[in-house]
Amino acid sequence: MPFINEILKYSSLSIVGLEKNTGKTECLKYVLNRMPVNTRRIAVTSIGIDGETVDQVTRTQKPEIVLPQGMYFATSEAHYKLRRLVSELVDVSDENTSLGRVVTAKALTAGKILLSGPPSATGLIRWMNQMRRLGVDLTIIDGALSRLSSASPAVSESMILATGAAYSANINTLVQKTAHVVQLINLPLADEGLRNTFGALDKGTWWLDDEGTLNELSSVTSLSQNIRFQGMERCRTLFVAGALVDSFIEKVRKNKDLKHVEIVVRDFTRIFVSPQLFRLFVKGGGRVTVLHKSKLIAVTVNPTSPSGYVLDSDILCEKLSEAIELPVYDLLKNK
C-alpha cells in the first residue's frame, strides 16, 4: 500500500477507530508487518488494551498482535509477563496503571504480545520523548475506543482512521458520519499570529477585535449555558480553549455581529459539534481553524459488523473516497 511509505515520513503515528470492531487492530497488524525494522528503529504501544484474542465487550474474535524481531514496545507489567516472545528490558516507568507499571522492551524474537501502555495523553508524550532519546525513528500508537485524544496533534504527527459497519450499518450514514470526522481532522491551521496569541491559553473563551486586542469573554467555559455575546461588534476571532459544542456554536451562529467570525480551537479532538450544525455555521459565513493538526495518511474500512451484517466493500470504499477525497482501503480484501 502506498500509505506505508507515507507513514515513514513522520516520527509518530496514531491508529484510531471510530467505533469498536471497525478494523483498527487489523490495521495495526497490517502496518506492523510492513515496517522496515531492519533499517529503522520503531516502537509501538497502546492507549487501551490490544492484542487479546476475544473482544472483552462484544465477545467477538480479535486478531492477535505479532511483533517482528527488533521492534520496541511498551505494555503493562501484567501483560509483559504474558508475552510470547524473547525480549530485552529497556525501561520500567514510575507511572502506575491499573495493570502495573509500564514496561518498555525490545523484541529479540518475533512473537505475540498484549499491548496496554500509558493510559493518558500526557503519559504517551512522556514515553514518546523517551523513545526519541533512545534513537527511535517512529512511534506507533494504537488508540482506544472513542478516545481520539491519542490522535491529538499534541501526541502524534500523523494518523490512520479506521471506520466500518460497526459505526453504522447504512452505507450513506456511515459515509456522512466518517466524512464529518475527516473534515474536522483536515481543518486548516490558524495563521501564525493567532497560534502565537492563543497557544499559551489553556482555559476560558477569548476574542480578538479588529485591532488585535485580546479580551476574555468571561470566566466560564464554552460548555456554560449563560454565555452572552454582548459588545462584540468588532469581534473577528473567537478562541475556545476547551471543548467546542453545539450550544456554543449555535449561539455564535445566531448572533448577527458574529456572522463571519473565525472560531479557533486547539485541535480537532476538542470539537463535539453535530455535522448538520457545523455545516450551517460554515454555510452562514463562519470558519473554524486549529492551533495544531495531524496529517491524515489513510482511511481504512471494515465492512463487517460484530452482528455479522456485511456492507458491499467496493461501494463503501468508492462512496467514502469520493466524499473525503482520499484513498480508502479494505485491508483484508486488498491483502
Contents of the next structure:
Amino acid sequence: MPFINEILKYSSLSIVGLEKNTGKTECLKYVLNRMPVNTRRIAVTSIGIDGETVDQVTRTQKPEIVLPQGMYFATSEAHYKLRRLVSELVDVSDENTSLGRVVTAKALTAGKILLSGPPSATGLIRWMNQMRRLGVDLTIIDGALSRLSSASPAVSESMILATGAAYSANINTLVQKTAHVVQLINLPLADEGLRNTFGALDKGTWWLDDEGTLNELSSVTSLSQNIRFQGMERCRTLFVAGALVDSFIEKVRKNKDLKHVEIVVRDFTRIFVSPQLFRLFVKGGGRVTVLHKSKLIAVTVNPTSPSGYVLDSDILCEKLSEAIELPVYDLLKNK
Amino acid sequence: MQLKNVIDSPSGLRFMLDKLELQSGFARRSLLDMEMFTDTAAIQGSYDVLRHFARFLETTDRARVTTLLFKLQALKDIRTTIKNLEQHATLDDIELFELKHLAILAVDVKKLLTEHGMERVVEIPDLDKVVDILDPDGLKIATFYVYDSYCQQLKDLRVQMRQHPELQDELLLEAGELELEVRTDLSKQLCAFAPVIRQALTALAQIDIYLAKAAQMKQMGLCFPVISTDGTTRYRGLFHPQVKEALEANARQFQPVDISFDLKPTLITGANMGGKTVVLKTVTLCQYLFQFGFGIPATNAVIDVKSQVFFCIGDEQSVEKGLSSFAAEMRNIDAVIKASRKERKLLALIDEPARTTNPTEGAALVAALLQVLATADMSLILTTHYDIEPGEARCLRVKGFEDGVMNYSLIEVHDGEVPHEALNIAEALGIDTQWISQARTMIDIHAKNNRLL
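Right, the form predicted on its own is done, so what does the form predicted together with the partner chain look like?
The next block holds the full complex; its first chain is the one shown before.
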C-alpha cells in the first residue's frame, strides 16, 4: 500500500473516524500490521477507550487490536492488566484517568491489547513528548471525532480519515459530508505571528486590529442579534478559542465591517459549521485558518453500515476520490 | 500548621510558590504538606542545607545542574506502592516498575551529588541492592517486566509463544502463574527495603525543593536570614517580590524599606498611599518564608522565631459569610487577642483596625487594643490614621511626600500624631478640584472656629 511509506515521513499520525463503525479500527489494524517495527520505534495509543471486543453502542463486532512484537503502546493501568501479550513497561504517567494512570510498554510478543490512552489534549501532547524522549520515531493516535474527548487528534503531524456508510447511507451525501470535513482538515495554518499570539489563549473570543493589538470580545452571546464592538471597522482577525458555530459565523458574515475577516480556530475539530454556511462565508470574502494542522495522507472507506446496508465500494471510492483529490481506499476489499 | 493552610494568606505567599521552579509534582505536594518550623534548630538546619545547594548552583557547571534537574523531573509519588510493599502485598508489574524507576533515580542522583561532595547534605540511602533485585540482566535501564532470567520455565514458555502464536492464550495463562510466583518472591525480597525506599523518595523530593529554593534566591535577590536571639526582628532593604515585579512591569521601581520591631507594640502612621499595607504584607510574607525555610526578600534580615502569625487586613472577603466588613474585622482581631492569652511568641500584623466606623469610637478601639496586647508575649505591628495616645508603643511614620515624590521610608517618631496629607495626595492624583477645594475650605472654617473658642 502506498500510504505506508507516506506515514513514515512524519513523526506522528492520527487515525480519525468520522463516525463509529466507519472502519477506523480496521484502518488502525491495517497500518499497525505494516509498520517496520524492527527498524523503527513506533508507539500507538488511543484517545478514549478503544479495542472493545464488541462496540459499546451498537453491539456490533469490533476487531480487536493486535500488536506486532516490538511495538510500543500506551494504555490505562486497568487495561494493561488485561493484556494478552508479554510486554516491558517503559513509562508510567502522572495523569490519572477513570481507568488508572496511562502506562507505556513495549510488546515483547505479539498479542491483543485494549487501548485507552491520555484523555486530555495536554496529556496527549505530554505523552507524545515523552515518547520522543524515549527515542520513539513515530507515534500513532487512534482518535474519533464523534467521541466526547478533549484530546484533539489534530496535534499529530499527519492524519488518515476513515469514513463510510455509517456516516451516511447515501453515496452523494456521504461524499459531500466527507468532502466538507476534508476541506476543514486542509484549512491553511494561520501565520506564525498569529499562532504565537493566540496559542496560549484557551477560552474566549478575541480580535486583532490593523495594528496588531489584541482585544477580548466580551459580548458574543447567542441572544444578541449582531456583533458590535468599539473599533470593529479596524478588526482584521478574530480568534475563537472554543467551538466555531453556525450562529457566530452567520453574524460575522452579515456584518459589513467583518465579512472580510480572518477567523482563526484551534484546529478543524473545533468547527461545527454547516457546509452551506461555510461556503457562503468564504465566498463573501472571509477566511478561516487554524493553529494546528495535520497533513491528510489518505481517506479510507467502509461501505458497510452497522444496520447492514452496503454501498458500492468502487463507485464510492471513485466519487470520493474525485471530490477530495486524494487517494481513497476500501481496506477490507483491498486486503 | 502546614504550608498549604497559609498559602492563600493575603501576604502573597502563593506568588513565591508559583515562582518556585520545582521539577516534580511530588516535590510540590511535599512542600505544601510541610509543617511550619517553630523550632530554632530546625530552621537553622534547613538554612544550612539550603546554603550548600546555593553554593552548588553557584559553583557547578550549568550542564551538570541541568542534568540533575532533568533527572528529578522523573520523580513520581509512589507512596501507595511503598505502603503495599510494607503490608507484604504481592506487587504487580507496574508497582515493581515504579520501585525500580525510583531506585535507579536514587542511585543516579546520589552518584551525581557525591561527585560534588554533597552526599552528606541530604542523605539518599543506598538502593543498589533494590536495583540488583529488579535488574537481573544488569541493563541499568528503568524499564521492567518479569524477565526471562528470573525463571527458566517462563523463558521456555515465551519461546513457545513466539513459535506458536495460535497457542498464545493458553501459554499466557500458564506464564501468568509463573510470573505471579516470581513477583511474590520479588516482593518478599524487597519488603525489607521499604523503609529505605521511603527515605530515598523523601530525600529526592527534598533535593528538588532545596534546588528550587536556591535558584529562587538567586533569581529574586533573596538573602539568608540570621535567627534572632533577643526577640527583635530587623530587616534592611526589605521588598515585596510580587509588588516589585508589578511595578517593574510598569517601568517603576520598588523602594526597599528598613524596619525593626521587638516585643513592644509598633504603631505605623503615615499618609495614604505611603506603603503601610505593603510593609505589613511584606513582614508577614517574610515571617512565613523564614519559618518554611525560603530565602528572604531583603538585603539583610534578623528574624525572631514565632509560634503563630496573624495578618488582619481590613478588606476581608466575608461577604459570603454574611458579615459586614466591621464585624469580620472585629472577629479577626478578637482571634488575635484570644490567642495572645494562650500562646506565646505570636506575630500579629493589623492593618488599620476599626477604620470603617466613626473616628471617636474607632480611635478608642485602637488605643485600647494597643493596651490590651501590650503585655502579651508577642510582636504587634498596627497601622492607623487615627490620632491616638501611643502609650508604650513605638511609633514609626512613613516619611511621605517630599518635593512631590513619595518617600516610603519609615522614621521613628515620638508620638502617634498622624500626618494630614490626604488632600494633597488627592490633589496630586488629579481628583476633582471643586471637591478638594471645598474640603479645604471646611477645614479652614473648622480651624478658625476652634481658635475662636
